[in-house]
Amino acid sequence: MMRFNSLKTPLVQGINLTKIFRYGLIWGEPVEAVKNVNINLLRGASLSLTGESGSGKTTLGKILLGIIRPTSGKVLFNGIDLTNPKRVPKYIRRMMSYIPQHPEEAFDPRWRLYDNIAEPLRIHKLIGSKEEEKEIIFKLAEDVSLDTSLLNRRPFEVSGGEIQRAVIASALATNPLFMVCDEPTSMLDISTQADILRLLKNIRDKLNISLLFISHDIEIASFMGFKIAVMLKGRIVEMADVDKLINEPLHPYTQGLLGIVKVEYVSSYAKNCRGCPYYDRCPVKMLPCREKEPKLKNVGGDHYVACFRY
C-alpha cells in the first residue's frame, strides 16, 4: 500500500514548470503557454487558479494531471515524477481525476449515464461483480444529489446540471486525492452554478481531496479557494490566501481583475514577451518592466507577487 506524506507536505508539486506550443505549418511562433511556474497543493488543501481566457490554466492543470507533458521541469505527486510516464506506477492514475469545462465532452454520447459513470471503475478493475458496481455507481449518484431515474439515460437527454453532477460522480468514481476542475459552472445557469459549487466544496471537506480549480470569474474562484493563484501569459503574477488577495491586491493585473482599476482588455495568450507579461496594459509601469520580467517574490504574509513596485 502506497503511504502518502504528512499533511505539511505539498500533495501535488509543480517545480520550474514551463510549456511551449508552437503555431503554424511547419515550425510556427513559440508561445509560452507557462513559464517557470512552481505550485503545491497540500492534502485536503485549495487553490484556485484565475486570469482571462489563454492566461495558460488549463494547460497548468493538465500538466499537474500528467495528461500534457512540460517542455521543462516537473511534476511530482506524493514524491513520485509524473513527467517520466514510463515510471508512473498504473495506480497513481486513478488519484487523479479531471472534469472538464464542458461536462458533455468527457461523456460518450451513446452511452448510459451509468455506464459513464461506470467506466473509470471498470478501466481500473475496481470492481467483482455487477452488483457490486450497481451499489457502488448508485452511492456515487446520491452523493452528487443525481435522481438514481436518470442513470438509464444518455447525456443528451438530461439537462446540463444533471450531467455535470454524473460528470463529478465519475471523477470520483476512483476514490481520486488530487482533482482539477476545469472552470465547471461556466455552462451553467446561475442558480445551478451555486449549486454545483456548493458540492464540489461539500465533496472537498468531506473527502479531503486537494482541489485545483480554474475559473476565470475571480469571484466564483474566492469562494473555492483557499488561496488563489493569478496567472497571466503563463506566469503566476500573485499568489495569496483568498482574504489577503481579494482585499489587499498588489499586482495591477489583479486589481484590474476585481475592478479596482480600469485595464485595456487585449488577448493573454500573446508572443513571448521581454520584460513584465502586463507591460502593454500596466497603468503603473516603470523603466524596467519593459526590459526585466520580475519574478514572483514573497512580500510577507504567504502573500507573493511579481511586479518591480514591491
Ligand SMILES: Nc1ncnc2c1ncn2[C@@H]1O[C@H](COP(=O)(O)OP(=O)(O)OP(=O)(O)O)[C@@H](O)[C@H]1O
Given for the second form:
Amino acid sequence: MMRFNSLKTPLVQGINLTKIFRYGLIWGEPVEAVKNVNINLLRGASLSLTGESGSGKTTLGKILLGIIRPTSGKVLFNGIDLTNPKRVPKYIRRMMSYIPQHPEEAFDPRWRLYDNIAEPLRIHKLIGSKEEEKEIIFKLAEDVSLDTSLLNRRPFEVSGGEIQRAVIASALATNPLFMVCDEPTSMLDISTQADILRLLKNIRDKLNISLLFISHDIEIASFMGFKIAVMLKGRIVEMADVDKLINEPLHPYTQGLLGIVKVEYVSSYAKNCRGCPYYDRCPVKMLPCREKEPKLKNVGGDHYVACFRY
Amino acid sequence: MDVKALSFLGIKGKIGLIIILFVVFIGITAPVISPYDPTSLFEPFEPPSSTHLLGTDDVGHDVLTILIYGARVSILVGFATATISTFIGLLTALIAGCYEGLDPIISRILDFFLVIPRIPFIVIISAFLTPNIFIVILVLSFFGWAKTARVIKPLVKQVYSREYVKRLKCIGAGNWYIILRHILPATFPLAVAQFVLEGGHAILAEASIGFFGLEDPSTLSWGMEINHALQKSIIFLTNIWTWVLGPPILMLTITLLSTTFISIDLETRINPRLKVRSW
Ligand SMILES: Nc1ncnc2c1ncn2[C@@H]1O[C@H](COP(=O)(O)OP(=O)(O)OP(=O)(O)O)[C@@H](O)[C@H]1O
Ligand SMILES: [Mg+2]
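Structure of the form predicted together with the named molecule, please, following the form predicted on its own?
In what comes next, the whole complex appears, and the chain from above leads the way.
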C-alpha cells in the first residue's frame, strides 16, 4: 500500500467548489447545493460537517470523493484532480471510502454481508486465497464488533446498527486514507449511536484516517472532537476547533443550532438570495446583510466565520 | 428484483410452465412420438379413428403427426428468436443505462425500431422472400430486440443510480465490473420474463406468416396447417373443420396463453406496481 510521507501538503483539497442542481428546462429554479466552498484536509486530519437538512453536506461529501462532479471548482486528492474521473488512477480510489447516508443502500441487497464487505478487496485484487480473505473479513468484523454469524445474511436481514457496522467494516477493508461518513447514526437509537460513534473514533485514532464526518446534529458532530465546519445553504459559515466552536460560537446560525439564541421562525425563505444566507432568520441582522454576502474570514486562532459582525 | 422470483412462480406461472414444457417435450421428441412420418400420405379428410387419432387433412397428412412436428417449428422459432432478441436487447439496455452519453443515441435507434408495426412488416418481407424458418427467426429477432431493450433499460438505470453502485465506483470499481456483477443479476428476472414474452410473440408472428401462406411451403408449422385448411372452404360444409382446423388453433392458443401466463406472473413479481392488476 502506497502511503504518503508529507504531512504538510493537504490530502484532500477542495478549491472553490460550487454545485448547482438544475431541474427541467423551464420550471426548475436552480439550487445552489454547494457554493464557493474551500476545504483542506491534511493527511490524518479530520473534519465534521454539520448544518441543517438540505444545507449541502451530502453533496459536498460526494464532491470530495469525486462521486458528484462540481459545477465549478476543483478537488485535488493528493494532487490528483478528481473532477476528471477518467484520469483518476485506480490505486487512488483504493485510498478512499464512503459510508452513504443510508447504510442499507450501501450494499447490494442480493449479496451476503460477507461478500459485500469483501468486495473492495476483490475489486483491487488485494487478497490471494479464499482462506486469506476469510481471515481478513473475520478480522474486520471483529474490529467493528459485528457478530460473524451475521455474515451469511443479506443486508435486509439484519438490523440498522448491524448493517452500519458491516458498512464500516467494508469501508475499512482497503486501508483507506480518506473516509467520508455521512450521517452514520441518524437511523439508530441513542445507545447504538454512541457505540457507533465510539467505534468510528477509535478507528480514526488507531488507523489515523482522515475522516469527513457528516451529521446534521451539532452535538454529535462535537462528540467526535474534530474541527467542525457549519454549513448553511451550501456555504460554510463557520469553522473552528470543536472547543472553540461549542464554547464561543460566533455565527448566529451556529448559536441557533446550539440553542443559545432563539431563532426567528420563518415559514419559507428564499432559496438563493443575494445577501447573507441567514438574513431571513437572523435575530441580529444589520443593514448590509441584505445586500452583500459576508466572506468567510479568520477572526483569530483558526476560527473562521462568515458574518459582518466580526 | 430478486433471483428468487423465478423459484416461486405463482399458480398462473406454474400452469404456463407445465404447458410450455409439455409443448417443448413434444417438439423435441417429435420423431419418436409421432405416429407416422410427416411426409407419408393417406386418404384426405379422413375423420378421427384408431389409425388416425385426429384424422387426416386436405392432402392426406396425418393431423396428429403434423401437429407434433408443428410444435417443433413453433418452439424452435420462439426459442431462437427470444434468445437472440433478449441477448441483443439486454446488452443494449445495459449499455444505454450505464453510459449516459450513449443513451440519447440508443434511444433514438430504439424509437425507430419500436414504431415499425412488426407483424405487417414481417408479412410484407415474407411475401417477397418466401422465407425458411431461419430467415423468419432472423427477421423476427431484428424487429424484436428493441422492445426488450426498452423494457429493461429503466430498471438498469434505476439500479445504476443506486447508492451502492456510486459507492463502488468511488472506491475503484469499473463500469463493466458493476454491470456484470451487480446490474445484470438485478435485471435477470425481468430479462427472463421478457424472454418468455418475446418467445410467445415470435410463435404468433411465425404462425401469422404461415397463416398467410408466405412461408417456405415445406415447413410443417401450425400456421401453415391453418392456412391449408382454410383454403378448402369445403371443410366448413361438414364437420371436417373440427379436426383439420381445430387442433392447430388450439395448440397455438394454449402455447401463447402459457407464455403470457409465465411472463405476466414474472412481471408482477418483479414490478410490484403491477400487482394491483387482477389477472
Ligand atoms: N441529485 C440531486 N439533484 C437535485 N438536487 C439535489 C440532488 N441532491 C441534492 N439536491 C439538493 O441539494 C441541496 C443539498 O442537498 P444535500 O443532500 O447535500 O443536503 P444535506 O445537507 O445532506 O441534507 P440532509 O441533512 O437532509 O441529508 C438540497 O436542496 C437538495 O434538494
Ligand atoms: Mg445528507
